[in-house]
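Below sits a lone chain in structure tokens, taken as the form predicted on its own.
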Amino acid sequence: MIAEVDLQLHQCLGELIDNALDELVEASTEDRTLEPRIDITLPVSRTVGRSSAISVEDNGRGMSPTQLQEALSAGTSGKQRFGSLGLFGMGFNIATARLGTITEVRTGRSGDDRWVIATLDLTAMRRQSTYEVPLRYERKAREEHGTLVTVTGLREDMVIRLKSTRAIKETSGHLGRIYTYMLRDPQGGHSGAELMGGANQRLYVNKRAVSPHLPCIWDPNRSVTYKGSATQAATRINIPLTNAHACMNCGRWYTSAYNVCIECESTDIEERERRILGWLGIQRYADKSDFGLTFLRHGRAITYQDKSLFSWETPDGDYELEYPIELGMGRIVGEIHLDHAPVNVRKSNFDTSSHEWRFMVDKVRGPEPLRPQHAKRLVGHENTSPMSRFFNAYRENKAGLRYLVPGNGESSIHEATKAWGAKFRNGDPDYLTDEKWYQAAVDHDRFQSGPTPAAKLQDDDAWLQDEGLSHLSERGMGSLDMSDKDDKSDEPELIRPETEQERFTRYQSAATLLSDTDRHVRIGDAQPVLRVYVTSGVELTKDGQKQAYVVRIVAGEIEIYVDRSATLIARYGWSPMNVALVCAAPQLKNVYRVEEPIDQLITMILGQFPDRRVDATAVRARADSLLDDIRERLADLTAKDPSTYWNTLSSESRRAAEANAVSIAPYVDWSGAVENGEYARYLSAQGILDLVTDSPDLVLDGALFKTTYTSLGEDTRADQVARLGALLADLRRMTGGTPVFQTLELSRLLLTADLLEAEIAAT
């Protein structure tokens, strides 16, 4: 019966890795020496079957023949279970039986002169109603140490499973998940791993290292303002719960002294103390899958990338999704540590209806709604727990630092920062910290806003002295050095040409690199590697002329440098990465002969950069978003005179304010919400709109809106609602019009989201 208990390969390697794991901790605090390892050895495809062998072996302490005999005992364990990954015992024999009918344990203790063996047959033990394990010895060297647990006669669903030739990748890549923290290393350089921590144990599938899946994390030293202070991008989980007391028998808690267990009879209970750890961190990427806590259980994952915390259960039990509430896209993530906590009998999942799972829950996402303006609405107050922060200042995947996105300048980059996610998790050093991410979300802002004054000083101090004329630059004549001067001022100067390679190098001093260029694209049958830079305050040139762009190709790299100041940056708002391409197109058709036509070659270019197509649903989640955010700033204002405010409501605008309420919160005291101002939150882009015709005084001038008004004269008053006006049409139009799928449209749309963005008044 026990081999029909449903465990795929990897959780029942698992089973026999926890107690290597749990052998090995402990032999390595007595041993500071030990090097602890792991070895799996699977049977491959194109030999695998019945008679095949699966192995796990460690290099731990080893036993005696009676821990041996003790461990093998079903539903005994040979050490102490409180505060162990596993045992041997039930779990053992359900997993090895779901492998194969033959069990063979060798074990061995460093100074003994011989291996301890035991073999179980489970066919021959049911044939001869016997389920005695003899013992048998062999010979070995005394330094020898350790236990090796062979499987063979395996069965047939194993077989099958072995035969796909993915099986062993997949199978190392379910263990790197499930046993990422024992496998990482907390000094392992990458942005985040001493707050993560982890047990730096070893872990070989065929003798192939079994990495973890590390968390690609910002840095903890990062951070966004949220309500004033600065929410770090990583944080720490540390919740002392009262002491309890625990079977060390079984595992089993109590939070009350009890003399005896009344799981497993044994006396032998003590009190200990218990906490949730853990921590909470914003990936450098976001995903509609690739996000969420894992949960562990004495350093092994129980659920990994859990996302139930991210539904808030309303007082009739239903679930209301909060997170990610932009482009169905997430990056919060965590690991949070519950070895207080039951688990079921595969270790798959938590209960998640005990006591000590719905505490965690309470302490770490809280039990009022993430979003605050909801929580306040249902609760009277906001959340304030660890993830409801996280939630909030992290909340939009919107492009640059305010959210610690990367962006190119127009928009975020996340197929891009995925990439340099699958790198980071590859172990190449440019990658392992976040300075890759950060920097693109500089350049982004960088982008948006021009260069900065100092900027634009340095450039022309670049220039001048380019030219030889430092003298006459702002620093040079602040720190001129008139000795200097009048020592050299009779010697003639020589002047050697410039070498292409110091005029490019002066190119890159004054350039930005687009984020998500700096990497192979296909052109034709070549896969160059492609930059492109955004240069400002310097010239370029090409044969003696200046030029809006320049091209060099060197040794399979293209880079190419496109002025800021351009015509068709500067006047018509072309993008620098599509004035790139379109300038530089005759040259790269040319040198890598390229047949399609030139706007073929640039389309084949651009559909490599899938960040940077205009997309329909892109526009419609970011105006959601931005309606949100008025929303909940408006209810505070309208709470002043709600009457008055809900009367300048056209009747179209508050027949949508209760619709939307009604849809939202199908039990909403509506009649409450409009005495009390709170109908605000539920008002179309039209109600405000309505609002802001009617009513300028209440929204303008740093209420909302940070658009000057009553200082004006009346027909300049008139033109600033106009112009606000306009914004908000376009705003309404992008919530609650017709679908918009032209490009052009769609980027106009997109622009006129950053106005109206840019019009809103801080908190």
Given for the second form:
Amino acid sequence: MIAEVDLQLHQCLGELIDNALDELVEASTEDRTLEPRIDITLPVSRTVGRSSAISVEDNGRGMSPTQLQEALSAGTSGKQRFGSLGLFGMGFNIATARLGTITEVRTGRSGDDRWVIATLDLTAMRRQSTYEVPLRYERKAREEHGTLVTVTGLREDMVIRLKSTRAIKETSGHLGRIYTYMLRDPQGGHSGAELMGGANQRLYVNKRAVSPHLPCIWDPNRSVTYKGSATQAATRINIPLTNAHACMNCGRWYTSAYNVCIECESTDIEERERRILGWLGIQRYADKSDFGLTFLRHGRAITYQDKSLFSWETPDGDYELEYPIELGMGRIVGEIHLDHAPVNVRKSNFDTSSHEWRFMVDKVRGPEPLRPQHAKRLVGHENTSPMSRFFNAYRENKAGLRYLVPGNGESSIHEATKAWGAKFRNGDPDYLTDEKWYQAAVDHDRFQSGPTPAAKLQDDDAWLQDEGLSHLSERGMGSLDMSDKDDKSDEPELIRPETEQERFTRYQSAATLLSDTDRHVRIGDAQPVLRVYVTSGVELTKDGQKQAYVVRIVAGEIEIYVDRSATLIARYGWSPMNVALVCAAPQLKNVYRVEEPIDQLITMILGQFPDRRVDATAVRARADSLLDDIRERLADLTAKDPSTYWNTLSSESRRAAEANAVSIAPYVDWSGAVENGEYARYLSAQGILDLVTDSPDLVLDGALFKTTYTSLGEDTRADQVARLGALLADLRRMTGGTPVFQTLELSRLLLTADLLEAEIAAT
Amino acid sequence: MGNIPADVRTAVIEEVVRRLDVARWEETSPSTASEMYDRFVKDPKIGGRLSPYMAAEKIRVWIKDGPAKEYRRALEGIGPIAPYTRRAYPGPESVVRLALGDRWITKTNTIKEKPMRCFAEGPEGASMFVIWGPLSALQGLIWNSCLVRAEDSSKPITVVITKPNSAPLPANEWDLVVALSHIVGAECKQITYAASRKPVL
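Since the structure above is the form predicted on its own, I would like to see how the form predicted in complex with the partner chain looks, so please show that one next.
Below is the whole assembly, all chains and molecules, this chain first.
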């Protein structure tokens, strides 16, 4: 009967691993020289059969005959369950019975000279109606210690599972996720390692170490500004709870003192401290599914990438998804240890109806909506939980330091950063810390804001130098140390031609690498590394002639340098990447012997950069996010004189706002919203355009948009309104009506979004 | 190699050995080992410190043929990098005791390496050639047993297969060990021989 409980292979092994980990954590505290390890042996696909064996062994302290006998008493626990992951008892019996029909436990302590062995043959036990387990003994060396559980007579479905060539790899992957905390090293050297913690245990499947699935988070020292203060990219959760009474036998918690456990009738009940511990962090890449919180009990992941805390439970018991909004891609991750909360028998979920779980939700996520304005409107105050602050500080996936998102100068590079995440998990030292991600966010901002003042200075210096006026340069003027101007000044300087290496080193020192390049790309039959650099303040030359670009192809590496001031970029708005590919394509075609025409070659290369594709969904998401932002800000303004501004709106805009309100919040108090100015939260882009056109005093001059208005003459005022109006008309096009699919128009709309965002005044 | 200043050399070896300890190098698969060499070369604390003294392509070889190759011996307490490891095997005495029993004593002056081997003295003056290593080193264990057998057709030999845990070797693997040992006229044993952390002084 117990074999019918639906457990997968890794879940069955988990029960046995839990027991072993419980033991090893204590054993390695007791003996600092012990290298704790758990070895799982699974039959390989080509030899697996019913007679194969599955074994789990730990090198813990082992058990005496009495301890083993007690531990195996079916349905009861021989050791204290409190503070433990597993137990010999029902969990053990269910898991082993699910694997096969015969289980042998061999255990022994250091110093003893024999192994004590128990065989549980469920069929025989049933036949003989006895649940007594006789013990056998075998000679062992005194130094040896540990416990080995071997299951034979494998069930048919387990044999079928193990016949798959991927079974062992997949099982290791599952175990790496479930035991990520237990297996990882808190001194691992990756960003956030110490904050995330770990127990540094070792688990092997068929002699191969199981790798923990490391969370790829930003360093806790990184931050973005939210509401005028820094919000760290990773933060600890440490919420003390009131002490409670725990049954030391079965682990059940009681909020008040009980003499006898109602679960197992034990009288061993003690008062213990409870605490919700863990961390929240921002993943270094965004993804549609690879994010969320892991909830753990005694170090074991019970739920992995849980997204339930990203929805708000309305008073009616419905759920509104609040995160992720933009592109459906999220990056909030975290781990919450809930050692005191009850889990189901499979250890695959917490009891989410329990008081313990709901209390955690209230503390970590808060009972209010995460969106501050939404919360203020619905419950009268903002959500102040750690999750809410994270959500608001990092809700957007827009490239740059503002939201800590890597970019390539044009857009976010989610695909590229995800590929970097894979390198992080492979242990590549270049990707262990978040430096590469951070640099890509910095470089993105640098591309967006143009050459730095330093680069411009170099330009001026170069000109002065060419004119023989270097003593007037900033460096020359600023230098108080005149020792530079040494005696050599009168001597003619030896002019040595610059080597090619020196020339390219010079280019590199004035260049920024496009973050999503610097990786292998497929060109014809080759897979060279492609790097595209954008230079400022340095003259690119070939054969002494000034060039807009130069290409160097050496030993499977392609470097393309593009001058930021090149006409195609500066006057025609081409992206540096496009200029690089178009200009270098003939050379690449030749070197890599590509037979296809040049346009196909460029398409093939660009196709390997999905982040650079102009995407209708991305444009729509960007616009929706922008509109949300404007509406939230506007609501504070309309509240000053609600009826006047309401009357400003066209009847069409009023109807649209009402319809929008009903679709978002079906039971909205609409007349109240009209009276207090809350209607602004539901305005369409046309409604905002109405306010800009008919009530410019309300929204311009820094109130909502930076656009200068009042101080100008009448004609210029009209021009300002028309200019902003044109941008809002584009926003209307983006957020409503027929979706736009034409690439050129999508590009134009993205530019509009950039311009409109730049128009919004700082809070 | 000779022109690396002593302090740099020591610092790099310390760092490499520390990483090998963390990785439990003796268990690392060849593909993982190869990736680790690449990481060491790129690492500022390893490749970065060596780069002024040798070309990049030599650094990998220096690590591979130097500290990495020496590591397993170092766990046995032998060789120049042994003082740098923070881990150690229990040693020949433990092998002899586990394989032959408490009454056998290791003749320390007969200990040799690659693979690890020695002579042991038993009750009433009995002598035994003992050779040990993991299953992956079986070929070397059998070959060296052959050499002893070639010298002396009656010398008792015990081939010891070491494992990091107490679980018995899978039957098919053990059957092979028994069969090969039988050809050389050797006994064979399997023992738990796991590295442990050196006590912090």
